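Just one chain follows, in the form predicted on its own, and it is written as structure tokens.
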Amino acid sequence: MKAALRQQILNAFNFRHACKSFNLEKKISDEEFSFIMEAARLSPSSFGFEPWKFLVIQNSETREELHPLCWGAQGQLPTASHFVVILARRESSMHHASDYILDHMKNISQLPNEVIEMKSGFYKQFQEEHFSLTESPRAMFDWSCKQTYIALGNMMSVAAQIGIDSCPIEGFDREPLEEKMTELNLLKRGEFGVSCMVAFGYRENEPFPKTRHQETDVIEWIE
């Protein structure tokens, strides 16, 4: 039982590939979709703090608005079933001393006080001194971009083990598109900024041979 899904879930990561545009006549179901929001919700961050937003870009005039300003997705965005904006958290709203991480670990995490105090401690070290996160806005926001990764693989990965194609996309000019964002209300500049984008849908063409650096080339064992 165990080997067929291991097998399982080794097909499905040869399955998916960088979709470069996608089958029109064919969508994905409500329930499916949901699944796959599902996967990147329940994705775990860094001290669970979840520094991320999903706008999923359904509307035919806001992905025309925004399609100049994407210049890796021109094929996705007019095709693509599914598509999804993920947005970072910026210092504001990310800073160990911010009204967000707190209203997180109270009424998201509903921690007692005195673990808040007891995280909050840990979280200021880690930012101040571990990682120097606190040195400038910009290392903060790269710093929450990173864990959106992890919501966006596991996105693409679940949608790959029910047969959905996706793409990954961060091909787009973040200044001037914020700015489009946030003139069509979709995003507040001072909060969030955006980190990536994937494309999910059917494919219309089967891809090339799968290829990577062999086993021994990329793993290397310690004992």
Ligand SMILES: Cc1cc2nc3c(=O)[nH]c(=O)nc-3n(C[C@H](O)[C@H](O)[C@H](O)COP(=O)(O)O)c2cc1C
Given for the second form:
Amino acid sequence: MKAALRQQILNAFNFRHACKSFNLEKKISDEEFSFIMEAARLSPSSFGFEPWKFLVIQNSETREELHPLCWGAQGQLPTASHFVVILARRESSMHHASDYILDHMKNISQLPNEVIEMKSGFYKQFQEEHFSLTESPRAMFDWSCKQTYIALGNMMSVAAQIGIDSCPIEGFDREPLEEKMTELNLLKRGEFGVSCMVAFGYRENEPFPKTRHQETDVIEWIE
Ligand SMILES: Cc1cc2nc3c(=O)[nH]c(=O)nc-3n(C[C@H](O)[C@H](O)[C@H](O)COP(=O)(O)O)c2cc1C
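Coords for the form predicted in complex with this ligand, given the form predicted on its own:
Starting with the chain above, the whole complex follows.
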């Protein structure tokens, strides 16, 4: 890869920081926000089953309703140009025998029947034996959540590359938040749960300098 391109990408990774509040005067264009969402949609997922949904919360009353339940988004919820709640699928739709999984293989991936049969077998074994995901609904939900973080990372990385700030958010009380979202008709709790959130916009203040472990502390080569 060309050195200039590598540097440009690294600059974006240094530009990205957990932005606490955004400039209310600056909004992300539709075109740029679609680009960020396309990075989410194209993200990889285990077996390709896309265990997510992205709720783009632009309604200010809805944001106000969620605000008290999101301690980690106190500055971001009221100021973000775009605010996304990332939902993860629960056991009812991620189980190997669920209608969602069958429909995905048939109609989204458009696999032939014999491939569906084979893939179903692998997926069942993976869920039951290799990852013990059928052990509890929580195990299955956490596995879906893990995958949503790949989309989250991709969204923030591509945003940074076009000069857009972001903040990943896990600072919320899941149980009452899901209750509130159900009440607001934003969530079908049997099917989805809240995994994480991400705010986008343009920074209001300059961030603190980045601090990270040294490369040698976190990367070990086995040769
Ligand atoms: C999964 C996850 C959840 C986070 N939740 C919050 C949050 O609720 N509120 C917040 O302000 N920052 C949150 N952060 C931001 C981190 O505190 C921040 O990324 C970290 O301190 C490193 O700083 P930097 O991102 O500015 O480099 C979260 C980060 C991650 C990855």
